[in-house]
Amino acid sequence: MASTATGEEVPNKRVVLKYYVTGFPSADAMEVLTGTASLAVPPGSSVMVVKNLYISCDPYMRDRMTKHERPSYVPEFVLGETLVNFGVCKVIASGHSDYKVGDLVWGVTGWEEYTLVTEPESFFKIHHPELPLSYYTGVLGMPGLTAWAGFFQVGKPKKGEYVFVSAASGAVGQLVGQLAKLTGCYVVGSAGSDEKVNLLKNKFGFDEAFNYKKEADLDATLRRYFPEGIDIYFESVGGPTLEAVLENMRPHGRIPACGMISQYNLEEKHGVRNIFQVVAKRLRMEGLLVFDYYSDYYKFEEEMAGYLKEGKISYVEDIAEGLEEAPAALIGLFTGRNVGKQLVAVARE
């Protein structure tokens, strides 16, 4: 049955974007401003009211902060307005027959304290609270899904075979990597520094993890890893170790590609020389957006969770408190300041 919260105005911290970026992003493109918000829904009306827990710092929000010329696979943010981004969230106050108050969601929110939502039915709600509802951020949120859809669905992977994850301590790349050892490959990771290469090899349980700051020829570098060469490739990067990548890549080999992270802050992107390798080889590189697979949200979410509580699976945090950090935190990611999964908490429970 649907329910509603008192129409009280509550003060509502948001962060804005003040001008489109181009090249490397600052903090200063930010700011966060405070205004108010009702805690009621309009009677008659099927949207809800949430009060934003987590909110998720992701690379592809880059993307959002610059004006483009032609449209891009997601819209830039409106100066000015709130920006939106995956969070999770308490129900408020509902007018959907499916959520009431008290609910715990996950799905695009705004970075801010209470968010008015439109489309509840966009949102899921969350089966597990038992664990910590910052994983639905991650590893049962957005990025867990993209790894296990990406792994599983686009790489479709093999006992035995060798798998290569670039950004492996990432939000995305640390679940890939512990995805492919319990399907049985061999598993090395790149991070960019020593810190992340030792998380990958002891608690996430890579074979093997190298420092590419510290590697001057990639190619070597993969050639020393894999001597029989890549079945799978989960491309996180792009760039010089896409094309690095694929004179190492295996006859048949795969690469779901799901971001090129060394990419978003250039004027001029990098160009792949080597790309004849794909038509030689029989390569399949397949990108994928998270979004074509919510209808397996609900068994991602069984099989995942049952891998965290059996301890399969580890994950790794990186948690900003308040508001007011957001920006520094978006912006870390760029510069690998960040250990894990980058998320700020807007209120705890």
Contents of the next structure:
2 protein chains.
Amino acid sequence: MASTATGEEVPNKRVVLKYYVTGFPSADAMEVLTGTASLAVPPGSSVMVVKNLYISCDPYMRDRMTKHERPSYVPEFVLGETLVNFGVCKVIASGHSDYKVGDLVWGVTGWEEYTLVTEPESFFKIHHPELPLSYYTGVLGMPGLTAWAGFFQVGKPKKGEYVFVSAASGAVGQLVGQLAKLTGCYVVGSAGSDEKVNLLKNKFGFDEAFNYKKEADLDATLRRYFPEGIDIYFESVGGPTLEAVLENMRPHGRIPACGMISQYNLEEKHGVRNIFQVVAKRLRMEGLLVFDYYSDYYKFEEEMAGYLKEGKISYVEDIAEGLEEAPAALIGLFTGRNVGKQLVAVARE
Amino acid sequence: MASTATGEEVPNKRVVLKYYVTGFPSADAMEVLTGTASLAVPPGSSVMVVKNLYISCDPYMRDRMTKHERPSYVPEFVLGETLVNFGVCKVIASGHSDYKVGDLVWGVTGWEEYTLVTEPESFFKIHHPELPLSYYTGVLGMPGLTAWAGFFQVGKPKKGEYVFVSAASGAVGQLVGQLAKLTGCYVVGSAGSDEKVNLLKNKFGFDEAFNYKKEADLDATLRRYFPEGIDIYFESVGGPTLEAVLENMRPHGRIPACGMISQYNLEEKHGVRNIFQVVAKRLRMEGLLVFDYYSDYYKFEEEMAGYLKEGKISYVEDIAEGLEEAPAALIGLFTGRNVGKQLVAVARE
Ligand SMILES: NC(=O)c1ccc[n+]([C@@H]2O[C@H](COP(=O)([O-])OP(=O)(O)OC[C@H]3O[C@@H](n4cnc5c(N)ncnc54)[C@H](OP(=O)(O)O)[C@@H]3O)[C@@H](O)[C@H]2O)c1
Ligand SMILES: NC(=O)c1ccc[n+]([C@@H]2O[C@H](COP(=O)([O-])OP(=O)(O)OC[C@H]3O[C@@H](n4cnc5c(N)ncnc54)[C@H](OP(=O)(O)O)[C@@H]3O)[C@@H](O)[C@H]2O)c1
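Having seen the form predicted on its own, I'd like the form predicted together with another copy of the chain now, please.
So here's everything in the complex, that chain up top.
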């Protein structure tokens, strides 16, 4: 089936959004339907058809599940249409000269078995198929590039600096912490369970880690872990965590602002009351979105593949089996059900 | 009296803080006392005695009027001791080889007639006494350097960009707006009275200006003035203004965070609920404190003196006469009583 385009129609399971959500979403907002897919590309076109092997569950998708009053940084999903997000794919038909049948690629694809890709140029080639292909949804894919660009290019770390990472056991956080250790920083991470704290300390080599759900006074907790203060806060959580961090930043500290997952499901967002610390401590808080760094991707891929092969970076993923599990896997990000990078195996190949 | 050190004791009016304040302060928290000053420097020491000509009223002084629970970026004033802040002074006795009697200098001095300066090296020399000396509390002094460094070094403006300035008619704001115009930016300012709005448009050359007290929905107001969004927000006000601005920033916008005067007197600070815009729009919000830029001062002084002489920069100041007026002048900053840079003439010379 995956050899050449034949024009045959095959069944195609797909995940769609049933209704726009507000507040904390339920997996119910999505459903898995079965349609059909054509495995051929129209003659003369430059599109391609891919078989989806692994699809990624990413927190930003939450924003796409809500109807926007004003345009957001990503458009909302279209109800009834197949959800789209990053995935690892095999090309099974191609009218594009740069992509041939059998190529392994990653990029934005459908939450379905087969996807007709109208913009093949938006896909990256996979140069290290000797590593687990699923890694291209994480450490070698979008979250990896986010961690690498966010920490180095936005955070501009120096050896010996004090680094705090929130959502530290997740896809991005586990890598930020390890890159910080490779840079010679002192690194503390926070996560939502003792199991995750154990991972941080014993698998990822963080200097310290704590379960934020057990800390009543995060400001005091951070003061304890960072008596000298924090030079770099890699921000993934926002809200009260950001407030506590601002109290504990050192002068000229940096906050690469990657995400604020604690706020994504809140109808009334938490108001940050101590933004004045940005002035008083001359902090630099700077947002990043991974697609601004796509031009660095292949450089990053080589560097990260090297770290993985040399055993300098460890990586933990949480793989749900089959598209049926995708809605719950996505929602699980917001309760911290995932341990490590959450993805879905659509087809193992 | 101002010629050489004679050892004589003279009466010395001075302003002291009577009690630490919370919330909105009253001029009553300060009082004007009369003590004595010696006009001589102890033989062999390297201190100097200055006669204070003009002293500056600056918003950050509010922080020094409150007892701090945790160390702040500036220490609190000592009750009963003479207040200190930037001023323009004439040296009347000196044991320091770099400063001689008759020199005109500016730096941190006392809110009094005569001050014994123990660290003369912290004072800057005045190279343009042909311009009004009072300018060295403002356009040629600390607020000027703040505007210049904050706009150029932190804001990194480009020709044609859209710039919003809050507290725009004040010491810093009027200069930021004019520097932005000199850079070829489109500039809108907000201020708290129609008189100030008139100044912005007709004296300082802002493209547009509005009285924020008359705008019920600042988000909508900004959308009207910036249909394309804001590239640089020079932040002096904080709170709800910052929130409205965040909704209207353009991708990759910059926020030099200079101050947040709307928050200085609040016991409960306003919580900023849409900090996530920093991520979504990849904003850079960066704090600055002027003393980080002192090494650029003389370069700045030449540049700004040039603009003033060529008529490229206009400047408005609000001068209170005599130390007796100093407490009310300081408090007036927080009600917007000042039109332009607020200072106090201690002695005209
Ligand atoms: N800017 C970009 O281009 C970009 C790219 C990728 C990711 N991101 C952002 O980076 C962050 C991490 O993403 P990821 O892919 O690595 O996800 P992840 O960390 O693998 O999964 C999300 C984790 O967030 C934590 N979490 C959920 N709700 C929380 C809450 N209310 N308070 C604190 N923690 C909570 C949970 O871990 P615990 O058990 O520890 O609570 C959960 O496992 C997110 O904010 C995401 O939006 C940004
Ligand atoms: N980071 C640094 O190193 C540095 C150095 C100097 C100054 N600053 C900061 O820069 C800002 C401006 O200082 P400045 O010396 O130029 O003072 P200024 O603007 O000359 O005077 C203060 C002005 O702030 C406005 N204001 C007062 N309360 C307000 C409120 N609740 N909401 C909105 N506006 C309010 C008033 O004007 P309206 O009539 O327009 O309301 C008042 O005239 C302050 O935040 C100050 O702390 C920082």
